[in-house]
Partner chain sequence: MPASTPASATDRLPLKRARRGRGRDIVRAARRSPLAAAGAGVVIVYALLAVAAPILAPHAPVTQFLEHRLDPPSRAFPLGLDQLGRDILSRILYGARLSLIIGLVVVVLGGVVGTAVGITAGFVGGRLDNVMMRITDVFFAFPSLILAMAIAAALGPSLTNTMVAIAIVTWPVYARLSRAQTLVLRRLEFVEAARAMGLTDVRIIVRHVLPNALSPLIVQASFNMGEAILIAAGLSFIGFGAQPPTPEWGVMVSEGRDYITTQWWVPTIPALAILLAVTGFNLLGDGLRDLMDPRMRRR
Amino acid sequence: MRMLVPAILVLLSLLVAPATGPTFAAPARDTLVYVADISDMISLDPAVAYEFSGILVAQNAYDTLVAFEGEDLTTLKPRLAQSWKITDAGSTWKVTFTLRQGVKFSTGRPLTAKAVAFSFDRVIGLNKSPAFLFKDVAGLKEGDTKALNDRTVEVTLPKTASPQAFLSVLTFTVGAVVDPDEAMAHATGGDRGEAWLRNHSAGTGPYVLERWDSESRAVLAANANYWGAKPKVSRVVIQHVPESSTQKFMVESGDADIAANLTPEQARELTGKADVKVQKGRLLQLVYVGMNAKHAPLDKVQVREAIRWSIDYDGIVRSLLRGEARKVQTIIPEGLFGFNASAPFQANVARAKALLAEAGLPNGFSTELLVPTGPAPGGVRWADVAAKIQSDLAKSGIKVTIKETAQAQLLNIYRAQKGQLVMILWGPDFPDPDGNVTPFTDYAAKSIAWRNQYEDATAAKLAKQAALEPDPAKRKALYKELTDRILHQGPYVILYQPTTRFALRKSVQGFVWNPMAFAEFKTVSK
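Just the structure of this chain, alone, in the form predicted on its own, please.
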């Protein structure tokens, strides 16, 4: 059990480091203190990190070839690659990158195409948690990334992979470029430097990892060899403070600059405070109800549509969640390429009853709703959202029995295709629409469509076609057609897309939360 650390002791720990490490001597205006629960931090190696806190650090110590900046996950921007092109090579795709000139690693060594090839092969060879993004999503093998010369990288993808999805994957930490000489200089037992890079860095990013004290803090210092604009703060302290109440107090007292894990109620309590501001951050999660498409009467399209027309979505978002979410009804979340803003459903009991009568159920029917125990995204309990849905459906003649189940047990039932109605959430593993579309539409992928026993050959074909389409305009049109189809024929009730909130000292400027769950500290000033 962790003890509650008084704020003054946390502050002193930031100012006076243990004798075994460097002291935090920078003036307060040059140090940003970010408090969060970082107990999930297990490695800072970008080929290994797949937890939120590790990704937060790695995204600031390493660069990728391309990037999504700020909240925009629809427009690829150059980063280490100044340009790129996709070529149809017949039996394969070729994705060719031209590297930016004059970039150095934090070690002082120059960035080369060979370093990119080493980094990509290293991810595949280590085969840790994020490796599936290269191996399964992109279909890459070691050797598929080649240095054509010092500044040109060519990646060969199979025709079964989406080149656009691959580019999106490259914005994630798995696409970070590591200094191969530094990694191999610290390699032990063929680990390609993994043990050393767990708590050191060797990237081209705006910061270097100065130290990581497990379950205490990670400290980033400005990279003197950074190729871009100098970070506005020279040091970032990511402090482990698991209790959100302590985080709130530290921001109020000035002991921290940013708090990451406040509850909606705590955020509301800070609204209007003289020295503190509250800022929203986007998330890519969708909270939804899955309907088993082979469980009568949910196997009828009219019944599923009746359920969608029974629910008071605005009431859920405005009253129950108190604005801590957005009404989204399609399967690609707002913020991703291909988002369809269509949201036709609202509580319409007459329309729902007419659809039930058309399905031969004029008196309604009874069903069971599985919901997880504990809190749901947006600051309410899953049971509270379920009770609202139960009440809404009852008005249309649909009698719902709520069954609360621990999430692990619920997922076992859901994955075995044995749920009737199941309320749960989903978030994509990478910032591309295919991270949602294939799971929601392709039964053969054995993900969400599988769990809901939804087999639609037309939808699955459209999903594959959209994933592989290299032309953005054509790809967008395909996703519009597909999401419209699933909106009315699929087995889903998309309820809402939650947001998150941060507390900041009013002096903090330039903090932007990327919906893939990290922030780039180089833009932050105070």
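Positions refer to the first chain, counted from 1. The shown structure was predicted, so the numbers you read here are calculated from the model rather than taken from an experiment. Take the two forms, find the largest set of C-alpha atoms that superpose within 1.5 Å, and that set is the rigid core. First, how it differs from the form predicted in complex with the partner chain.
- For the motion between the two forms, Y62 lies in the same rigid part as A274.
- Domain motion between the two forms: the smaller of two rigid parts turns 21° against the larger, based on C-alpha superpositions.
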Contents of the next structure:
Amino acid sequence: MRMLVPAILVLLSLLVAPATGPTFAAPARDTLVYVADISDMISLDPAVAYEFSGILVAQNAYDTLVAFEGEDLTTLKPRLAQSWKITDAGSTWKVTFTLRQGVKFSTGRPLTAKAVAFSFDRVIGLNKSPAFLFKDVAGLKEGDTKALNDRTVEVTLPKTASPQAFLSVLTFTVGAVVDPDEAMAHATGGDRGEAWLRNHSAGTGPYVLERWDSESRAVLAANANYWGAKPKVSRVVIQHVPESSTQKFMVESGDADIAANLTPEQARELTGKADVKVQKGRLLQLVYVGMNAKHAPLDKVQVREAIRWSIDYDGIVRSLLRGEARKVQTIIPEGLFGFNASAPFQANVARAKALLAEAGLPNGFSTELLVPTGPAPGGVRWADVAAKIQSDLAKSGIKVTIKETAQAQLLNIYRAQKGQLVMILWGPDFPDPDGNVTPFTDYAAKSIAWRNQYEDATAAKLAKQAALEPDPAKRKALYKELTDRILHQGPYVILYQPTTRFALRKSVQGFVWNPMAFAEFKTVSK
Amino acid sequence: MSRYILGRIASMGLVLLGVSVLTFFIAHVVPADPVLVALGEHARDDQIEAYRKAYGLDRPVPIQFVTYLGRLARGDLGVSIRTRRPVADDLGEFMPATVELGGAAWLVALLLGIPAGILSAVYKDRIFDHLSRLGALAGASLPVFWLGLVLLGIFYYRLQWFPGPGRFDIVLSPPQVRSGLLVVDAALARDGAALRNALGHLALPALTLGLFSTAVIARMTRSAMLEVLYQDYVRTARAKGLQERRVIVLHALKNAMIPTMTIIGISFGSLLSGAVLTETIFAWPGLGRYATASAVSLDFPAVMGVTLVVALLYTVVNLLVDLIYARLDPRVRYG
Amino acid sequence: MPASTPASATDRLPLKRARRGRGRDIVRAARRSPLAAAGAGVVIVYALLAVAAPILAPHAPVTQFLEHRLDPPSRAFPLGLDQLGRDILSRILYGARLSLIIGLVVVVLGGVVGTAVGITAGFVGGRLDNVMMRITDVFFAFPSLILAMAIAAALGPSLTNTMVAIAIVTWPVYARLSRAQTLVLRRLEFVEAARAMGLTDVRIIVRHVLPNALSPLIVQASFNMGEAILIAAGLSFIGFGAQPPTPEWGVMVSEGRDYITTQWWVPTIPALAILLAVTGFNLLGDGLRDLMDPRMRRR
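Could I have the structure of this protein in the form predicted in complex with the partner chain, to go alongside the form predicted on its own above?
First the chain shown before, then all remaining chains and molecules of the complex.
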């Protein structure tokens, strides 16, 4: 015993020892620490990455031919392509790109037109999550992208595809250009370097991927061969911190420069603090409830309309989300071409009850609402939004049972057309209204309309017409007609368009959130 | 003795076979389709089909089971649907963090639990006994994830005594990987700063995680000590006076440690359980995070792999404990 | 998280004693072990609150006062309001019911199955015993939360599935305990005598073995109640718990945890409720064990 006590004391002091010195210094000036929940990171290969965090990394390590810069999603800017033009070749469209001169990959090899063709074909050949953007949206096959010479790339599109939509797709990481020699040097078993590129990079972007430890961090280091202006911070650490409370602790103590997943309450508490500022970020996502249009009684238009008239949208936006969202009720979010600001619905129990009576259900009915687990966009939990909707619908006599389901299981049920009410979010894959309109309206696209068993030939026809319409004024009119139609006919309750918020150290400058849900770190300084 | 060891190892093999059957069974009760998790909301039918084929999910369950066992025998845990990497590689990457955290938490539990138990027994029914028992029980009754957040809030955020979440300071580069245990690697590299940093990061999660086992160990130590302390020879010694009593207490301690040993082995299981929750709060990249993420996305191969490996780890630890126990206590040698 | 383990519970083999004097024992035990008495007190109060929740709760647990969302404790809402403007006091009271139900269902389900398996295995012996015990070995090879998580993931999140998962995790403890008891009892004179008198096995088990094997099982059940509440909270944290808007304590802590820095009461009050209830059951279990252990009693 006499020995035991000192032994314990010594060991305990060892444990406490680090507390005595200055154990943690703020990150060095040339390192930016970005804390976020990055548990969705699966691959950093631009032909595979399709998750928010993976895209965030890939956007900074690779370049696309064209890009939308900052918050502007309407003006296409040159990136690797200096210029481009669309020509009508009779039965096809030809899109020709002239590449920027003097661009090198981080590996030191020069960028060539062949590399572009390789990268596009690689996406199609690997056929991973983002491949449909090339295969389905743009109708591309392997071999449709040709290198005319070292600096000229020609892409042949079928007439069923919209060249404008294709250019929008090209701003997404799916259109990133990969160094073919590097990728093929690491290829195993015909994977065109997929396994290697999962956690390495071979692009022309301002940063190279230094390391990625799963569930821990991804580290970007400045690319010495970058063609543009040198990034202001030479290292970016994207650190995995799943808890928002912990993220808040870290940015307040200076261990992190930017925290990405704060709740509106946490952000409010930080407003006015000396060392931290809060910045909002726009998003193109929509949080909505899908109603299965073949599942009685949801098959009745009046019932769907009654549900839309039952929900207290303002309560959700103003109280639950503290105003950090926009009340949007059509299927095109604000920020995309064709946005329709019409928002007629608000909580109106009398009207909802009248509609239910009209549908032959004066006493209401019972139904089931599927919601994902975890936080919803906007900073509350899915479960809380669901509980709010449940209590709103109860006032109209609609009894809702909430089923909180892991996203995987939820999608499974939804895709099998077996949901009744399903609450989830949708974000467009590329910043063009067609990225929302076709999935929401075209049953044949086997996307959202299909999952809700909503077959509407008129809507599908309008969607196709609008997607290919080159004249902006006519296109706008078509989208107005279509969104107005879906607003009342469709099987959706659009709840809100969320915004996101970041806590930044006061010294951090130049951080811009792209509404497509990523940021370019090259503009950030601290 | 060697016969005993061989027997134990043989029965362990049997248990592990049962474990793999059970994990497979659980994984295949799942009504959902894991392929969709991997491919996400926008997946097309042809992609789904290709995936199903690639992972053998299109074959009948009994055949899947046979292939699964066959691969297991070769040490192949299959490919994770979520991360698209061999499960064994994933586990190899996440295991060291959990071993380090679990080991540290164990140490905390032993250092706090055994002395508390001893003192509780020696001062039975006095204030110290009551307080330590109450404290221990309360420690074992808290939701770990809440405790973790509160400890972070107090000791990291308010007092700044300890560094924040994660295994290592974000901006420092960790020591060269040898064992994967940062503390050990830092010590091997003779890097004092790195060692202090790693230890600092370890302290709060280890305390959070260790508190539960502390309670269990304290309780067992106390009752084992009481048992021994009230035996005749101790009473006699006690009657003779203080000096001798001290000797006996030490003697008693040795005997009391024998039953405590088993509970120490078993408490390792609760550490692994608690790691699932603690790792999320402290952003600790270990098996617990991996297990949760896999379970949430219904990644069968990963869930099976992680439960199997955790069960193996737990079984081996208990086997070692039992062997030590058998050495200490001759009565169980042929038990 | 084995609150009590087979090793710690089998290390004594208390036999059932005469009923006489038990009441006095309780008083004496309470005096000797105030902690155990406190545990019993907490458990009783908790059970009463749970039963009387509909009378005591000022509001329905799901009523939303959105305009008062996240208000701190006040006279109207003594424990404050949560992120949807629901009265936390009412939710805690109704949550007590749920936790009590979770604990009881788990104990009854796991206890009955486990005890049946254990007594049968111990009584019949031979190959059956061997097989049964190997099966419990398999279950013991898993840390409890990890196994429960895998099961809950497979079954899908719901309160019922949570209880099933926890029961599956806990039954082997009862099996081992009751088997150990049965092995000892089987050789005792009164069982031998009953057998000589020609009683059937089932009758012997029900009349003689079960009542005498009960004490350690009751102790275990008390620990198990607390354990079940904790595992349920852990499962809720991962996302496999009760469905919203159910006021289950674990869900309340887990969903309220984002507010810990801004509105501390939202996660803290349910966490304290869990702490109190589980401590109560653990103290009670400790006390019962002392009480039922003849060797401890002599001192």
